[in-house]
Every structure is written in C-alpha cells, then in structure tokens.
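Just the one chain here, laid out as structure tokens, in the form predicted on its own.
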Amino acid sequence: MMEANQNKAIAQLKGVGDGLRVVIDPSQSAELLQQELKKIFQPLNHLSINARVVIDTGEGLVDENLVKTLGAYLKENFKVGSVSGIPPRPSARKARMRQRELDTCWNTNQSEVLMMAGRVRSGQKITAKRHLVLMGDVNPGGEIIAGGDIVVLGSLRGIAACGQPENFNAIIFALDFRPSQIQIGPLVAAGPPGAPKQKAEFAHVENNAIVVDDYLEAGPFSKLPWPEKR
C-alpha cells in the first residue's frame, strides 16, 4: 500500500460490527485518496453492495467536502449504501466537562417529551407542548401536532406539523414515511405522491424549503459528539 510517508498509510480498512471503517489520510489529494480506496474495496466484491461505510479523517476537523467526494466515488462504483464521516474527538477536559452534564442531565432537566402509544385514527388530533413522540400509526385523516420534534415509531399517513410556530430546527420523523402533508414552523408542504416503499425517512428544512432524507443514511445526529437536549 502506497504511504503518505514512512509510517502513515493512505488508506486502511478497519472492519466494525454493522459496516466498514475506513481510515484515511486527509491531506492527500481526493485523486489519490480513490485510487488506494479502489484497491481496498475490489477485492470485497459484493460484500460492499449496500455496506455501511465510516470514512476516518483522524482527530482533526472532518473535511465534509472530501467525505462527499469520497462516498459519491464508492456509491458510483462498489454499490455501498452510505458513507458518513466520524466527528472530531473531544479533548480530555471537554469530554469529563459534557460527562458531568451528562451525569446531572436528569436532575437539572424535566421531561418535554409527550409519549403516547396507540392509532391516531382519521378525524382525531394530538397536541404537544414540545416534543411528541407515538408508538403506532397515524391513518389518512389523523393529525399530530407538536412544538418540538415529532417521531412516529409507525406508519405516518396523516397530518403532521411540528416546531410550532416557528421552530425551523425541529423535525418529523417516521418509520413509514408517506404524510399527506407536513409542516415546519410556518413552511408546508405536501406529502410524497403515490405509495412509495416503507422507509424511515425524515424531514427537515433546508435552504428555507422542506426536504426529506432517508435517515439512515443521512445520519442527521450521527456528527454531534455527544447526546444534546432537544
């Protein structure tokens, strides 16, 4: 395997529980970086198609643009399912910092998370203060509605608003993903046509328009280095 000098590889291929890790140097040239990647994923033949791929920048800043780069190029050509970059490494002081927040995080925090489980049939709605969160379905007709995030760990067919009125940074989350309409602070929009696949996806709004992403592979808290309150 090529070098960036004496002891440090290009690339090296560390195996985990559900994925491939990759390590790489960053301050190669993305070209050079795709030609050591190519050497370590031909041989994997299919054990790549739809594998979940972790690209390793080491403790500095995670150069985003060179993971996108990177995933697009083993996306196109070894078929992996999705490529995500790990966060930097908190220092020492700043992890036992966030650890005691973590420690006293009940104590100092009360639950704003309304938990119901159940169908939310057509005609009915449900309301929360902050976060909403339905273990069930929620049937064309049904509406929930949240100030916070919603997750619905079911089907979502009906109505969903959250971050009511005006929070942009909330989002609506579902295990079968296929609303008739959702809502974003005050932004609207109408739910995927047809019936497409049963799929956890998630919306969120981007550029001031809502956009769905597949969770999984978007990852959307997988960057933050450690658990925050929502």
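These numbers come from a predicted model, not from an experiment. In this text, rigid core is short for the largest set of C-alphas that superpose within 1.5 Å between two forms. Numbering follows the first chain given and starts at 1. Compared with the form predicted in complex with its partner chain:
- Core-superposed comparison between these two forms: CA of residue 70 displaced by 2 Å or more.
- Here residue 167 does not count as shifted, since its C-alpha moves by less than 2 Å between these two forms after the core is aligned.
- The two forms, fitted on the rigid core, differ between these two forms by 2 Å or more at the CA of residue 79.
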The other form holds:
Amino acid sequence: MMEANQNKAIAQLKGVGDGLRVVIDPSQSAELLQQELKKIFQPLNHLSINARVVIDTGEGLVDENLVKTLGAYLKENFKVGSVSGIPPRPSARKARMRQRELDTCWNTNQSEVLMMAGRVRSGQKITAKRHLVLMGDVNPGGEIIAGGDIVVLGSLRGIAACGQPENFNAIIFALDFRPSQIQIGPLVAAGPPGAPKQKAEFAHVENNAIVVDDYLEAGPFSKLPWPEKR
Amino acid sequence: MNGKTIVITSGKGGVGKSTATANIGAALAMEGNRVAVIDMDIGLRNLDVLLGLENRIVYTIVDAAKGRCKIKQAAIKDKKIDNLFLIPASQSDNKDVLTTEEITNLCEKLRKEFDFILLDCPAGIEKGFQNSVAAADEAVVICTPEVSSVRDADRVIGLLYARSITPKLVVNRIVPEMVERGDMLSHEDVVDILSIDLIGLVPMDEQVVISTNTGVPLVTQKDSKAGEALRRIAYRLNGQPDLPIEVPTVKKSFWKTKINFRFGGKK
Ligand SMILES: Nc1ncnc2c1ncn2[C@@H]1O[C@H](COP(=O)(O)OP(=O)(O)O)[C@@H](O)[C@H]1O
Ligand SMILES: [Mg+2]
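Structure of the form predicted in complex with its partner chain, given the form predicted on its own:
What follows is the entire complex, opening with the chain shown before.
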C-alpha cells in the first residue's frame, strides 16, 4: 500500500475506451499486483464482467507470464472476458535511443571523410582512405579514389574509384556526372558516352553490376528509416 | 632593368608555341620593349626559322648558359624589328645538356638587359619543360580546341600551379565554321575545363604558314586575323590586361561578341 501511494502507482485504471486498460508496474511481484488489481476491480462490480482488459506494462520488457498470471486471476475473480498485454512498443523507446544517438553522433559516430576543395586536373590524383567529398571538379585525366563513398559537388569528368578495394556498397555521386570511367570495389564501368549532360547522378552496384541513376529520382538514401552513419 | 620572364608552354607539340613566341615577341618589341625570345627546344630548334634568322646563328643558348660566349654574342638581333633578339637553341646538343641552375642564372642576367624574356618551351613535361618553368615568372599556356591538347594543357597547368605560377590561356587554331557546326570544341568548352584566365583566341589562318616560310612574323602584317589576335595578346601582356578578347567568327567582319574571361581575381 505504501508503494501504491507513491507517485508512480503499482496498478492504475487508465481509460475505459472499448475495454478496461490497466497500467501496472511490471517490476512488482505478481502477488502485490494482484492485491492492487483487486482494489481496482472490486468497486467495478458487474462492469468487469466480460470486459476486455488490456494490461499495459509500459515500455519495459513485457513478461508474458506476468500478463498470463494476472489475466487468469482477473478472469477467475472478476469474470472479465479477455485479457491481453499491450503489444510491445519498442519504437518509442528506440526512437528516443536513436534521437540520443543523433544528438551525440559527433562524439560516437564520426565518419572518416576527406573533404577537399578545388579542381583535380589531368595527371593529378586524390586518394582517401574512406569517404571523399570534393567541392570542385575532376577534369578528364584527373583521378579520385576512395575506400568509401565519393561525393563530387561539381563536374566529374575524370576517373572515380570508390569502395576500394572491395566495398560494393559504396557510391559515387556528382552534381554533373560524366566520368570517363568509374570503379566500385573491383567492378569497372566506362563512363556514359554521348552528349554532355548536367545532371546529379550517382553510381552504385545492383546485382553485381554498376548502375547509374538520377540521384533525386532514385533517392537512394531517402528510404532509410533513420539517418545512419556511412 | 628588371625584365619579366614568360614561358610559352603547352604540353603537346605542334599547337603553336613557337608561332606564339615569335609573334608575341615581335609585337612586344614593336611596342618599344627590349625583347629576347629564347628557343628552349634544344635539339629541335625552329624559332630561328620563324624569324628568318637561321643563317645568322653562331652561338646558342647552350654556349651562353655554359659561359662559352657572352650573352650579347648569342643574342641575334632581328632583321627588321629593333629591340627583338633571338637566343637560338642548339641543334646538335642533347636536350638535357642544360641544368636548371644554368638556365635560371642565364635568365637572371637577361632580366637586366631586357623588358621581356619569352621562353619557347619544348613539348612534354620533362627536363626542357622543367628548366623553362623554373626560370619563368609567368606562363602562357597554348592549347588548341582538341581533346588531347586540352588534356595536356590541363596537366601543364597543374604543374605550373604547383610552382605557384598562375598561367594564362591562349586557344589557338580555332576554326569558327567547325565550332558552329559542333565539330570542334568551342573556346568556352576549353575554358570550362581548364578554368584559367583567357588571354587570347587565335583563329586558324593560312597566313601563319606563309609567314613561317618567309620568316616574317605575322604581327608585322596588318590584314591577318591570327596576327591581329596575337598582337592583342602582346598588348594584354604589356600593361593592357583588360583589352577585350574577341571571338573568331564565321562572318567576314570576323570579330563577334567581346568577352572577357576572368577566373578568380585580377593578378
Ligand atoms: N593560328 C594558326 N593557323 C594556322 N596554322 C597555325 C596556327 N598556329 C600554328 N600553326 C601551324 O601549326 C604548326 C605548329 O606550330 P608551332 O608554332 O611550330 O607549334 P609548337 O611550337 O607548339 O610545336 C606550324 O606548322 C604552324 O604554322
Ligand atoms: Mg616549337
């Protein structure tokens, strides 16, 4: 009883929507909880008969057995119709975790990115251990190489090799995508021939082949449920 | 006197370095500057032919740089243009005979005698190129509207930037008809890739070939399109950097829109 008087009640009747919802503190013993439930259900009298009861265990891990035990108790003593636990809602908890992750990702999740600005001219080469961001252009005959992804905020007209030596998940993105050759991991593709176009495209691997798609149309990362580290 | 040393370079051969050197040098001299044009293409000299001075060569740049003669002895005065001097390449020596130090020392001495020292750089990016660039304060990169020439010019531009030289660009041998048909890169295409300041656009002009054979620089003639374009490049190098750049066109009155390409700030 002492515990029940504290801020957080051991068991509480929360809403009677199309049934009875009882919020319990699953960390308490079944006996204690039964006592509390008795206090709640006795005053209800016949209202409890055949009622649909939902036992809400909050966001903690739901102990199936606890819900079963309490359900059996309620059915036997108060003739309730059905008793179920609230389907687990990990999302709320996970969302908070993920948000916390985002808030602190600078501390815990730094990506290794080489960020460069300028023009990579013929005969010049930039190599990045992981990701490479180039604010600038790669001229024909210029070369950029990365262990991870390559992002070119400008014209890519030279050679770009990402995911070196064998990361098939890496991508190559350019605002103006017209490389002479691209490599993703060990796969090689000749640059798209034809008229120069000014289009934001990206190359990625699909079924073991390099595919080039319109970046905004394909939105390769827009389907990710949550921002994640590359 | 504290002259300016300008290297005329391209990476690729046959794009018009020697033509540009002879004509820009002549135009600068006609403006009243003391000018030395130097053929750095040891073993393959031809600047002397362009200036019609091949029969006057006694000493060469190798002699001058190695102290085997005085600079005055190696510098051949032009037949017609006062103040224009040629220091010829040696034809017999190996192209690597000169050290970078010998060239830079020679250019230091020339600086005291001349307003402009133009170095006609050999093709390639080897020793001859390295020597020419080491001695230069400024650079003019010559490029034709061809993919391979643009590629080589780009390489050279990267090497010049690495030595803290900001080069200027000449696009030579433009055929406006072909550009109009889409069969030739336009100068915009070239500038788009090379992205350095343009200092001149020179049309393809058969007069160039004629003047090469007669040994009289084109800039001395009034009615040549290429000569006019080269003359204007000289003016831009000689204190008129903002003289508008004229685009060769198909029309009889052969200049179209006046443009002024400039990347980054003024130097
Ligand atoms: N604007 C031009 N129009 C026509 N022919 C040209 C032009 N510029 C250069 N040429 C020709 O191209 C060839 C190569 O020129 P040159 O100046 O010797 O090049 P480089 O010194 O770069 O090797 C020469 O035959 C020259 O007459
Ligand atoms: Mg030459």
